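Take a look at this single chain in structure tokens; it is the form predicted alone.
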Amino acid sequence: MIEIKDLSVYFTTNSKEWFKKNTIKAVENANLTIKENTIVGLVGESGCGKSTLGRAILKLLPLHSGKIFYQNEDITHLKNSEFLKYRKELQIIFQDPYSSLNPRFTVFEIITEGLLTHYKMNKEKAKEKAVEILEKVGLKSEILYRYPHEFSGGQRQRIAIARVLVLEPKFVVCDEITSALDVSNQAQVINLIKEYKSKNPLSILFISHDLNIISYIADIIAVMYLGKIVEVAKRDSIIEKPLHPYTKALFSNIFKIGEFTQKKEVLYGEVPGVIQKPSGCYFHTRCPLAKEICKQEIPTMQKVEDSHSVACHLVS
């Protein structure tokens, strides 16, 4: 469904310097594949690129570097006005129902939007979608004509979604969409996402910092650090035989149930700054496995095993 190769996002700020600019290497050289009706958790610390590149794959973001495929085709380059066509079959769910919503709009006219300009329907034929999606997403066609601010940050955040599915979309970015939430409505949230795939073809990019809601609706577990993919694998695979000393800390403090004096691998010292990154692996500064090759080279991502890849000089 998706394809990226070598996808890459710079972005420049200005510097203490006056005549200096700083570039910030949000993503860098990322390598990823999203198959069709397959859910791809992605996962890693706050500010390390998820989000980035879950909106560079949609191309609201410009790239300096990579291609994007879609279905095969390169889609990477193509202006707003050609890439417009793909754009309903494309969709990205936002993480703040409070924000995503336009607090002029009625929730009729929320939903109807994107069917108004993609579709070309009339607003009753419109209207009968929005009350449809709206009785998948566990909300009622009484609520078409109230505005976002009546609404809790649950309901606000199914009518993002019901937004999004009716389009019927190919491929959807879920960015954090339950951070926002508390626990029963992140429940609900994803309860209804994974509803919805059973019976419609779906392929998703499923962004989170959480780790237990990633292992419970991701087939496919890819984790960032620091701008770089460091390791991508099934989901049984990646919880139960993590490679990368960073995927091993991140995993092990996953609650399982019997487990209750289950090992906990801490990590020490901060995330370093993503203006001035570490020479060789970024996270030989935290690994305490590091050796010097690690302090020198940058890995690159080497298959291990079928559907296993990381990117770590300590694995062979």
Ligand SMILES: Nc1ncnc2c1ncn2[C@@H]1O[C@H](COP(=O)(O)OP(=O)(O)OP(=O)(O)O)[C@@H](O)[C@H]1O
Contents of the next structure:
Amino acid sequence: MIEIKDLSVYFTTNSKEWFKKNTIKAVENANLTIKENTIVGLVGESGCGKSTLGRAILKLLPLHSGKIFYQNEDITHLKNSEFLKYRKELQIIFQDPYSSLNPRFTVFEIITEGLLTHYKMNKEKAKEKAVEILEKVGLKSEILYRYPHEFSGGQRQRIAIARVLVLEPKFVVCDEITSALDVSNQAQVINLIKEYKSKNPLSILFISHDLNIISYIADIIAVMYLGKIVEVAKRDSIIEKPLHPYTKALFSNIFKIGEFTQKKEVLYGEVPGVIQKPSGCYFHTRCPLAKEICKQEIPTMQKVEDSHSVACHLVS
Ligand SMILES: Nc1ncnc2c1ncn2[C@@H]1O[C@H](COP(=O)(O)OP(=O)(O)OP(=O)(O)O)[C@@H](O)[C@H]1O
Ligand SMILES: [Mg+2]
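Alternative state: the form predicted in complex with this ligand, after the form predicted alone:
Expanding to the full complex; the earlier chain stays at the top.
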């Protein structure tokens, strides 16, 4: 469905010295395949580049380099006008259901806007679709003519989800869609996504800090560290046999597995700055197993098993 090859996204920011600019390599040489009807969970600490990667795939950010394929078509350099026909199929749901809904629009307007513009649907048909999708996300059709401020956070997030799903997208980036919700709303939102997906083919890049949620929802898990994808594998492989020391540390905190159970302190070290990243393997400054080579050479992703890849000098 989606394939990215050597994707890099850089930002330029002002530095303390007025004549100099800083380059933030937010995403570096990322490779990832998201198959049909699959949920890929993307995890990693704050600032590691998850949202940047998600937005770049949807062409919401300019790339430094690399390629994006959608259904085997290279969409990297499509102009906005050429990409427009895919916009309804490639969607994003954001974390904050307060700022993502226009407060001056009714639920009806919010949900049908995309249908009217992308599908040129008439209002009657659009209303039918809106009622149908509201039901699927657990909301009643009575709310159609109410405004966002009349709803709780959980309900607003359902409206935001309905607005995207009504377009019948093929690929959706879910960027921390449960982070602003309480636990019971989190579970409901996750289950409604699962339920929807069981009936409608959909591929998802599911970005979250919450490893419990990722482990519950994802088929494949990709782990990022300081802009690089360091490990990708099926959910069970990541949980049962994580290979990268960073993945081990991350997941040992929730599953208490492997050799890192007694060594949780590995993640208490500071995340290095994004402007001056460490040499070699970016994780070597916090890795309890780091050797000389880790300080000198950047490890590349290597395939260890069918769908398990890792970038670590210590894995052979
Ligand atoms: N528009 C921007 N301009 C400059 N730097 C940016 C911009 N957007 C993101 N960055 C930087 O790029 C890096 C990656 O940010 P990103 O938001 O992708 O991380 P993240 O993994 O989604 O973090 P979080 O878990 O906190 O959402 C960070 O260092 C961030 O400060
Ligand atoms: Mg983010």
